[in-house]
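Next up is one chain by itself, shown in structure tokens, the form predicted alone.
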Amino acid sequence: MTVSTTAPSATAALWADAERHLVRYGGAFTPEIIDRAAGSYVFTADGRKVLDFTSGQMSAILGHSHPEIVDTVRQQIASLDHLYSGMLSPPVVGLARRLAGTLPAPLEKALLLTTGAESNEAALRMAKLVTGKHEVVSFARSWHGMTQAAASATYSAGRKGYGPGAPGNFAIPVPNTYRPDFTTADGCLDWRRQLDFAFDLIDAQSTGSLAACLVEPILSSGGIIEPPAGYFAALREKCRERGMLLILDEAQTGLCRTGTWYAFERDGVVPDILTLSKTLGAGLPLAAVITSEEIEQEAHERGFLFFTTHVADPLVAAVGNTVLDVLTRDRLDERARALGEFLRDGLTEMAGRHPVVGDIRGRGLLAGLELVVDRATKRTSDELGALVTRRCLELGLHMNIVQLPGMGGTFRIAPPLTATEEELSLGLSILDQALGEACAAL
């Protein structure tokens, strides 16, 4: 049993610090107060245990206070923290080397960054700089970051009412086979069409001024959305047509979550640019842009500059390092394709239960549920997707559902690579409760 560390005018009094001093910076908090974290849970103020379906922010691969994560924290902070942006370290270095060792050439240059939107700021900074150009192009329900550029090429929230975004980005549609757009003859998804069809209506809008396009292996935020096979080398045809750099942004996807060190491992297809984060740290501040010596030397002569006051910081580059380390010694992408077959097994058994399970997609232990309340027209709820998640929560499982005008809510279900089948087992069976109360709070 759990015993609470707070208590509760304690907590009482933090939510109305909270209420009082914090910004509200995306829909309302979740309703508990998170006291510690550890492994595949985290544990509130009130004493309760909740399995953490999301890692964290889709982060903490390894998951919670990992004890060889935390050792590598303790030992380098004591050390060496922080450094002049100028000067390198050992865990820098070591970091990019190994970096490269995992990845096909020729990916060998990296920039240790902090943030997912910071490696996509810096990523398409160097395609601009490189090819001259200044156009980019992503999917439409895209999320790559917050900050200028980043939030310029993302499409799947935050657009309305902060003025113009950066000039020369463009949205394709999404090849969502659960949703088609373009249809063959017997109603599948028609890609290349789509495909086509998108591009015809980017070369009527670009001025000759290509640079990139930006895009996600897995679209996570839009609703954990694969795109076919064959796809992705299709797209970099049309970006080698044009003169654009294909930039793929791995911040989810990257490092044996979906099953292979790297999700475009499927599709044969290397990128100019590979953007990570997320899981580089696995839960710390750490991101990573990877090019060709080839480009890198180009950008470097053309004068690049992503000067920030923690690039190449030693603490995280450390804690980068042990995450490469735990990763291989441990066969984590192995486990994941083992456990991610286990998890989606469990999801289809729970589809026959339950009706309103649209879809079931995803890879490895990033896999996506779509609720709907009519198979046949795929009619979604906002009110089924909120009342599940609220029950998850009350029976000890914290889940993540994208509610997008027009695309049904999809839990994002991504539990640490360190999940062991009795915890996903455990999930599952939270959710299958939560769906058949919900269901019938209809």
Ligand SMILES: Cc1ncc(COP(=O)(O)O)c(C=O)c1O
Given for the second form:
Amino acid sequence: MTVSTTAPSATAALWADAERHLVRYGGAFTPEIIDRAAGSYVFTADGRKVLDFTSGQMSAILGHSHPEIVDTVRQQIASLDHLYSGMLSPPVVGLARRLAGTLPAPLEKALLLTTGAESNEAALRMAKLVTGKHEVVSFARSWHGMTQAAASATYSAGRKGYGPGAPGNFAIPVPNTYRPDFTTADGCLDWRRQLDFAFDLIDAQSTGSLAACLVEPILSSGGIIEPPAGYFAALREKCRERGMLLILDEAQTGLCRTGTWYAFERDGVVPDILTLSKTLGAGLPLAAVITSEEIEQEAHERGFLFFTTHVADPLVAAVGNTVLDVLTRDRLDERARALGEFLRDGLTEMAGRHPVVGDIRGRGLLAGLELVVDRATKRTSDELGALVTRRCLELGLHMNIVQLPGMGGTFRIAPPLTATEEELSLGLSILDQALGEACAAL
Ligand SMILES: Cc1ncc(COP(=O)(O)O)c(C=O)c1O
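The block above covers the form predicted alone; next, return the form predicted together with this ligand.
So here's everything in the complex, that chain up top.
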């Protein structure tokens, strides 16, 4: 049963106020007012129940308002909420220790922050200080956040119109196996040649100040692109040769979503610095920068400063501890792996019915479905993606589509790790219907 808690006239008034008083920070707003969320669903003001296939902003890995998170927030805010930034508390020290326990050596020192951009900002500051250099290399379809250094390393959106980014930021091509640019004789992606060429260009442009490479192990905002096995080991080597630190941004992939605790486990490549955010707070603002004792020591000796209002805040650190409790106890890595297979089977079956499905990719519960209007030429249509997204929402499924030049619309499918097979089946059947109807309407 769906129950509306907001009268239609009140909803209209909210939209009027929104139009009058809110800054539009990312295009148009989703055309629904949400007044409640629970588990895998959000509930609209007019009483509709919508399946949340984006886990909020790719963050709510335990679903919305998980009872243990609710309890933690209630208890923690009533006993120790926020502190002077130089003070420590048990939830902060405990979370740092426990994060180290989930990670391979030498990642054992954590800095607890608030957002993904902030964690990358801090990681880059640390890399620059420790190497004494300032140049940063990232993927040409990256998203690392909206603050200065993070935005300067972000190439998938938001570069035009804001003046110069930080000096010394360079992009390398994304190893996209579905749309290969450098190819072998049989037409497959020749990622080694692509990577060599990329670093030839970096070396040509560098002033000799290469500090770090900041990359996502699976590009999410770039269209769910998973670099091939072997790529990160080769990238790590490129970094080593140049004295650069490798920073992996696991904002979306960290904490079990891809079927392992961290996506880098597949590659056997341990970064010098790891950043976590979205999934660590499972929807609450918590982020972490994790590095080795050696790098932390060097940074400290050089006067590392990242003193913010909400650094080491006990409230969200307590939430992080509960997130780790639930992930471990409920074995959500294994669950993400199994549900990921279930999801992929459903998507593959759907691809058999809808020729507009060009590619299905991703890992665990981070899946991508790329739409094309012609499978042979991989020709794209922005209109199709918009139509499918709109119809899904009408039918009760919230999906997010990435539209980038030269790519088809790619749906990012990232349900909570606590979702059930029934919920995934419901989402798949809505997507199936929306695809059918949108294609008929094109
Ligand atoms: C991989 C990645 N890194 C960093 C960020 C930025 O995080 P935040 O929006 O919390 O600053 C995002 C956000 O989408 C992201 O996907």
